[in-house]
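Next up: just one chain, as structure tokens, the form predicted on its own.
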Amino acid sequence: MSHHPEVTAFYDKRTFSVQYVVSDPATRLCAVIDPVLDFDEKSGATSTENADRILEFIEAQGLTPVCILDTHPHADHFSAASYLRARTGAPIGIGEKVCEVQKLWNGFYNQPEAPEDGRQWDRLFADGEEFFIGEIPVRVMLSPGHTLASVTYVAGDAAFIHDTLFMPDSGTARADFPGGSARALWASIQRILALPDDTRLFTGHDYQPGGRELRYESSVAEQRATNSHIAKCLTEADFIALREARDATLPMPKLILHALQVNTNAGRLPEPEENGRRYLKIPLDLLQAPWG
């Protein structure tokens, strides 16, 4: 049983986001992944609605989070880590190569005072090291390619795999933000489709393509049998090939200029100025424009 975690999944609509309770049913011991922290584009309003109903639930069965980790530094909501350690007290994780996207970031952003080293999480996590939830063994493994900082948490018999495989009916994660990789991001999959044909895989998100209902969990088998970008690549070239062209029709993420300064901070918002209001910056004509 204590490699048999319980996996709650709660769904944010606003971003297609899912966020995780996984509990080890011996302990009572949690972790949260990937917790949402609500922010609307058109008013500028945040809000915790998302956090707080993942603490409710946590309240209501009696568990005790031991830990809150990101798989990356979000590009199309903010992280709610920082607000959910301030409310538990539990320990905030996330890849140690976010040091290496803070670096680029704090760039873009004209920010060369922002510190690059990861303080703002306790934990930041090797590739193949490992922890516990209660009884349950979590091993980290570094997944990069969609970003420089993903990693896959492998607890027990579920891998919480974020944005490098979605769903078999929709493909692979984008590649093309910068510090992406195809390449890198072929070499992550295999990584994971070599866990046991069993392993339960948790993705971040789902788009519900056709408007079916809402799936986020599958086994390493069925991706690798059925994923809609594996199946039909025999070669890592098919597929660096396959997702190149694919991203070069995407538009940006909606948010990922507003997230990013709020996702290398781990989830903290700006500091209020001299007025008491907080500022997000967006740096201009960086990113490709869709008619680019």
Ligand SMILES: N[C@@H](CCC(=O)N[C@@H](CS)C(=O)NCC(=O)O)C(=O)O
Second form
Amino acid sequence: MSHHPEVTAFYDKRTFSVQYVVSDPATRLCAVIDPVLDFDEKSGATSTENADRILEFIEAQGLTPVCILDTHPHADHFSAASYLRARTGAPIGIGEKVCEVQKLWNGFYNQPEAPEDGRQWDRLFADGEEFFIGEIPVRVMLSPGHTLASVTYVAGDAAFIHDTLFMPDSGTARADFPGGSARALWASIQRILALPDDTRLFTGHDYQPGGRELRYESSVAEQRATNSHIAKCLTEADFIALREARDATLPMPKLILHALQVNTNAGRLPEPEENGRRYLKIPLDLLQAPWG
Ligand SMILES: N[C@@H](CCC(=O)N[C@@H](CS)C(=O)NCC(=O)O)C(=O)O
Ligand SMILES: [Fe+2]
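May I ask for the structure of the form predicted in complex with the ligand now, the form predicted on its own having been displayed?
The next block holds the full complex; its first chain is the one shown before.
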């Protein structure tokens, strides 16, 4: 019998991100996946509206969080993992390859003193590692491509695939960030599509193409048959060509340089300077502009 967790999605319209609470109906224990810490780049203001909405839900439902998980170090928003850890005491986890991402971005930010061993997290998951949310077994599957460190959490019959496949009409995630690879993304997607046909797949973003209503859940069978990037790519080479051609047209996410310095530190904002204010650091001419 496959375990069937309850899944509740929380959509952040500002970044088109989907955050999840995954709970075990038998024990009322839950995990939070990919929570967003709000940031307004125009004013520099941060807030915890998204994370507080999740906390209110958890409380109202009588759930107890056992872990706060990220699928990857996000490039388009800040993670609320450390905020939720402070509020709930639940441990935070991410894929162990985050250390590689820390090395890469600490170099870019010229922060040689910043830790590169993932000590900011309580758990660093290896490929194939298992843990439980109550009675629901969770298997961690390495899913690089969009980032070096991306993982999929397979919790019973539900897989949290984040930025690999989007809904079938949106295709797949981009693979052009530093450390990204279209070839690795193809291999990761094949592993996801090898899960049982009726596995519920929960994606990490929905950009609502054409203004259609929000969707974030599909299945392996649906993705195989209809995903606009996968169904028409018969070979790895076809996919790499399609993905790289599309990536060449995409501007960088507007928060990539803001987000990586926070997310390689588990969503902790930089320490305040002696005047009590926190500052972000923006490397110039590191990434290519769309005209580059
Ligand atoms: N316009 C968005 C773009 C965000 C973005 O690049 N999203 C990534 C996931 S983090 C992606 O895979 N996008 C695919 C696409 O835009 O086709 C922003 O500036 O934040
Ligand atoms: Fe992403």
